[in-house]
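The chain below stands alone, shown as structure tokens; this is the form predicted on its own.
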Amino acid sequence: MAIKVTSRSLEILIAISHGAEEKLGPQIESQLRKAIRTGTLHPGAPIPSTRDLATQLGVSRPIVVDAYAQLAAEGYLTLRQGARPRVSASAPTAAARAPIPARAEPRVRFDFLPAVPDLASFPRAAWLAATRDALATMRDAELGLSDPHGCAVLREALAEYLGRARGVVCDAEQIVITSGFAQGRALAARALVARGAKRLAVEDPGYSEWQTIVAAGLKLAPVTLDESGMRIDALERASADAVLVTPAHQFPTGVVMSGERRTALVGWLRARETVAIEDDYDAEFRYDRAPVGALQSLEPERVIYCGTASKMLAPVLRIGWLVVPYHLLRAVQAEQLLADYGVSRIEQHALARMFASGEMDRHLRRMRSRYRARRDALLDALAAELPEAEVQGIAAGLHATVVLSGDDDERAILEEARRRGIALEILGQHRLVPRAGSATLLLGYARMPEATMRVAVRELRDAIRSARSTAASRIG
């Protein structure tokens, strides 16, 4: 979207000395010339009008007029009657700077990337109304840097919503507002390290971006999964000091942790006198089963609960939250103060109004219906085009796990899909420990309209066949 440019007074960094031997005009010329040659002023950049610059510098306008005229004669400026002066598009420079090469991104025709919501469905009107209401009602003091750990109005709204919708047991003061899950898990990790933790058990396969955890000083202890979730026997052998899990809808397999496994995990936490970091990243989107409550509800003092607005609304908001046990709360808050001074208060107030007004619940109901229709369209297309594939993890979330038969090469399929403009992920991208197994694709459906699904899956089928054909020709 183009930004409308209006007539305005511009400022520019020029300092002149009225008592210097060099006259004022040449001082202006030399400073502008240097700024253009060094790239401080870019080609095409607007500069102040002669009247504005004369006022800023406290000199007569003819001095600036003459300086601009000289620079225009040298090719540094472009001057047109009635238009703002600008740096010439062909202004001479001392040395051409090598441009940063643009990364060649393949054109995406069909977007199957998982864990991304439908950005086109962001409730713009409701968000705009909530923001207007926030700005109209926020006190002047709330525009400062108060509440570094989260505005009270949002923490109270979240305490009500999380208790009602996810079974989370907490007081509003236990909630820490973050800039998303990445910051949330980093704060939790650093707080655990400060308490002496050295190893964090994680699901494998699981997340593929562990930089913040490792940077906090924790070593990763990968733990395998089965159809009931993280294996507690493997967790016991991992010699971990804490654990990170996605029990409501494991990423990326889509497995729901069973009740028996949850009970066993809570037993492990009690026996070790430690905590779990629970990522409840997309639990709002369920289709074929009753909602599964948060693990935190079983043992509130041993679970750090993590949530985010990224899947509910859009990642661009950069708002997440931690529900922290009281014995860790001060440590997490201290780590946050070392990281930053909190998330934008205006967005926090707007999000609080989305919850309090019921608009968030209405939006989530609309999106559940939309995502379910898209999931069903994906299942129909897979049944028609890839009937041999086994589809898993479809009862909730925003992606399906598609297990292929035979000896397909995941990486070869991924590369062929990319070549055809199909964006997807494979299970191998999320493994900490490489393991043999059937090729498994992760197909997100949140951003794929139903009308496009069949065509997209057919193209994916052709990519799989092409990868198989290439592999067969190499063997032969």
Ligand SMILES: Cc1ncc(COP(=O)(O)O)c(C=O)c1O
Given for the second form:
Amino acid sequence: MAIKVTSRSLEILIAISHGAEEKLGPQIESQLRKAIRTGTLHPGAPIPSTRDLATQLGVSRPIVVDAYAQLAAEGYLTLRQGARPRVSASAPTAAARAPIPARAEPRVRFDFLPAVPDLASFPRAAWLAATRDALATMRDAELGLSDPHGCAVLREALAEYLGRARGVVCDAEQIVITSGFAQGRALAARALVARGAKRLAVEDPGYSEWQTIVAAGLKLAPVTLDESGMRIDALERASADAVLVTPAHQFPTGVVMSGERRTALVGWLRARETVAIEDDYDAEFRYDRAPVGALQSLEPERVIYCGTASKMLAPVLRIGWLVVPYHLLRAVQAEQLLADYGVSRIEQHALARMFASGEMDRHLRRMRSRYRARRDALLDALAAELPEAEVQGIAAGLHATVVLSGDDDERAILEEARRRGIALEILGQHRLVPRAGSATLLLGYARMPEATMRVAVRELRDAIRSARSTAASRIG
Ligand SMILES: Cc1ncc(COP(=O)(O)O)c(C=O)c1O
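Structure of the form predicted in complex with the named molecule (previous: the form predicted on its own):
Next comes the full complex, this chain leading.
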């Protein structure tokens, strides 16, 4: 996007001393020279006009004109009649400040990355209207730092929505607005540590952004899964103090935690007198199964429920929410105050209006049918091009789990796909404990239009074949 440069006057960090031995012109020259050489002023950057700098420094304009002319002669500045003076594009800068050349990544031609929703479908007009309305109606006092744990309007809208759509049982005051699940998980982990927790059981494979949990002071206890979700016998052996789960749509396998397994998990929570952190990241997108309520609805006092706007709308918003049992609420809120003063209130008001106006429900309905069509196109393309593959985890979410034959090397396929401009992930990237198993690809379909799907899957098939033949020629 081109940002229009107006004739505004620019400020620059230069200080001169009127009483110093060195004359004013050379002082200006040496400071600008130093700023350019050290990289605080970048090549091509605009600098103040001679008139503005003279006014800013309280010197006569010819002094600045002479200083600029000298710097232009030395190759530091570019001066053109009628144009704003700039640091020369080829100005001599310190080598250490030279930009690090970006690693040449092949251009992404087909984007199957599993974690990102369809950004092109962001409801820009509705969001703009909600933001405009928020700005028009927010009181001046609401532009201050009130409500560090979330604006009342958003918490109320979420309490209503989560009860209605996810079966979550809560009062608005139990909701803590965070900057995405990333922060929600960190706050929950720190609050558990403050209560004496040492080990957190996590699904393996799982959502591999585990660093914040470790940084909070928890050890990770990996627990295996089967087709019903996290194995409770393995959880019992893990001697963990709490557990993190994705019951509605396990990431990355796509498994839905069965009713029986949920009951067993609640039994474990009761027996250990502890809590689960429930990551309910994309449950809105379910296609051909009945809605499964949140785990939280079964045992509200033993579940910290986490939701996010990242899949519903877009990750750029950085808005998530925790529903915290009362006995942990103060501890989580205290951690939030240590972390920051909460999420942008204007965005929170806009999101509240998206829920209240019905725009969010409309958007989710529209996206559900768009994603279903894309998922079906992916299934058709896989059936035609890769009939040997077993496709799992397709009842919900934004990606499919594609299991290939045991002999395939998923890392080699990932590399070959990347070389061909196909972006995807593999199960191995989300394993805490490396394990042998069938090569498994994670294919996000959210951003792939139906019309492109067949071509993309054909390219992927070719990448798989190529990886296979490279492996065969190595063995041969
Ligand atoms: C399993 C899972 N949980 C949660 C999130 C959302 O994280 P955040 O709200 O920090 O964007 C993601 C995003 O990719 C995810 O894959």
